[in-house]
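Encoded as structure tokens, the following chain is the form predicted alone, with no partner shown.
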Amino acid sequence: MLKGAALGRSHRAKVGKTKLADVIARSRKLLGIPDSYMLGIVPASDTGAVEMALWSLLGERGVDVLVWESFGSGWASDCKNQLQLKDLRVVKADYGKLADLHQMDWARDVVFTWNGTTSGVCVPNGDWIAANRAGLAICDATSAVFAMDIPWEKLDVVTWSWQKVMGGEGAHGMIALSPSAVKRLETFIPDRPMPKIFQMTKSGKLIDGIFQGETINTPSMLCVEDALDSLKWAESIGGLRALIARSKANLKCLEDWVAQSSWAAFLADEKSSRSNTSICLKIKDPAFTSLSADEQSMHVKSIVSILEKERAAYDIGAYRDAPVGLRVWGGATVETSDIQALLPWLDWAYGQAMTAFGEATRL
């Protein structure tokens, strides 16, 4: 895999810049990103890419932020507390639910996550986004890109990272900009200091080099090689349609199991907005739901510990801000046969944890 890698070479050398440009070109082709959109590699994973967009673009007009999980909540908090936007509206829904998309005013800028990585709830499509919008649609799509259909023409800013659906290493993000987003960058001057790693313009013009492989800061060429390997693998199995099919097969496997389960249910009640990557489960067993919040948390931690000890599953607990439960990754790099192999372990671990809790209670 590392034959021909640019390890130990400068990212500014011809070989390094060529590889960075190749990541951009292969990503564009695989995802079907329009030629009119700019696509670049930026610092600090998806988080850096989203913050770059928020700091550089917001403030010209009112802003709506959709929130139904942790990361959307974080973007709303940054808009309020860090950017201190004067005209800000937050439209919120509880975990497991989708915020009311039809409340959006497309004369305003709208910030949202396509897929709630911590809630397992995603937007079903882009039909709710106005085609003739005056504001910008700014989308954190980090656990959706490469596994879900993304209507690029309905989005003005799309961000993601290498590590989510494609299973790559972290630290680097990607940002796609529509012509409308580029126009905003070149005509709007934010009334705030702009950190260097967020600057996409110079003297009122887009810095084209960012979108040709000239990164703002030093990238890891090992991570770049890993990203290229993932993209080449995706191409070899049939491209985007194959990636989406693999992820959907993983969700279907869990759906069939949940339909027969006496204790597990999806956190996302609505099938149309249920994620096929970050698949979040809650526990419906009355013996569990009757426990106190602390007891429920201890019980789930026990399940996670049992599975890790047996090397059947790792990091499977719900996100720290999410309701108590489990989260199974169903992205395109996961084999459905591995999901199938996991399911008996989930039933066994749940039974083990409940038995242990009952015995401890009797003692």
Ligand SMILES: Cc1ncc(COP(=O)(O)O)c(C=O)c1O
Given for the second form:
Amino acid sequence: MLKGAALGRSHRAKVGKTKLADVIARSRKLLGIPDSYMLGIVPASDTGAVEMALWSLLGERGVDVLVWESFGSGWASDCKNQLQLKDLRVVKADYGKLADLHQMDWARDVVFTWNGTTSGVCVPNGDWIAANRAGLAICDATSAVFAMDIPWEKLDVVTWSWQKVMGGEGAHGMIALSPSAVKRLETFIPDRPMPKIFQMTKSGKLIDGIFQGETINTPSMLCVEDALDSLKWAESIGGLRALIARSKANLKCLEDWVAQSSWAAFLADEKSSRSNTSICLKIKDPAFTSLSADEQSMHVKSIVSILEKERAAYDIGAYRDAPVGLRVWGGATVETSDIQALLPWLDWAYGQAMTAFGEATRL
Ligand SMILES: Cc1ncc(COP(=O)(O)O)c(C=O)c1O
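Same protein, different state: after the form predicted alone, show the form predicted together with the ligand.
Following is the full complex, with the preceding chain placed first.
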């Protein structure tokens, strides 16, 4: 697969630049991004892409940030503590719930996460976003893009990384900008210093090169090759529809299992906002819920380590800031047969951990 890779070559050489431009072109085509949108490769993964948008665009008008898990919470905290935005509203919901989308005032800028990776709660669609908005809709969509339908025309900034749904090597971010976002970049000069890796304009004009493969700084050509490999794989299996169908089949497999489980339930309250990529489970068994918070956490750690020891699952514990539970990645690269194979292991590990805990407390 590395035959023909631009390894050891400059990303500014024709061979390197062509490959970077190819990532942009293939991503645009696969995702159906409108021609009027700019799409670029930027430093520092999805975080870099989101932060360059927040730093470059916010402050021209009031800002609403929607928060229902830790990544949204991080963006809200940056808006408050780093950017120190004067007119800021944070609309929050607990883990498992979705913030009240209908509170939005589209005269303001709105920052939100399409899929809350740490709670398994996603927005069901873009119907709640005004078509004729004066503010910008700024969306961190890293665990949604390539596995969920994204209504591009309803969004002004969309960001993601190569390693999430496409399973490529991590390092670089992608940023898509609507014509309104570009207009804001070219007309609004924020009153704050702008690090070089966040700069998308020069002398009031968008730096077009960023959106044609001339990256701001040096990318890894190994990661670029891997991104191309995953995009070509996606094309070969039938494109976006096939990717979404694979991920939805993974959720369905877990849904069928949860429906008959005596101990597991979804953290997401509503089916319509349940993620098909970051599938988060909580434990509903009264024998578990009656334990103290520390005991619950110990119990889940023991499930995680039993599964890891058996090499049945890795990193299956809930995110560190999320309620205790398990999280199964159901993105498009995951085979449904692997999820199916995991399910008996989950029941077994839960039983093992409960038994061990019961014995320890009897001693
Ligand atoms: C919703 C969301 N936003 C941001 C990030 C951070 O992404 P990265 O590590 O690509 O910067 C993640 C990572 O899991 C995420 O799930």
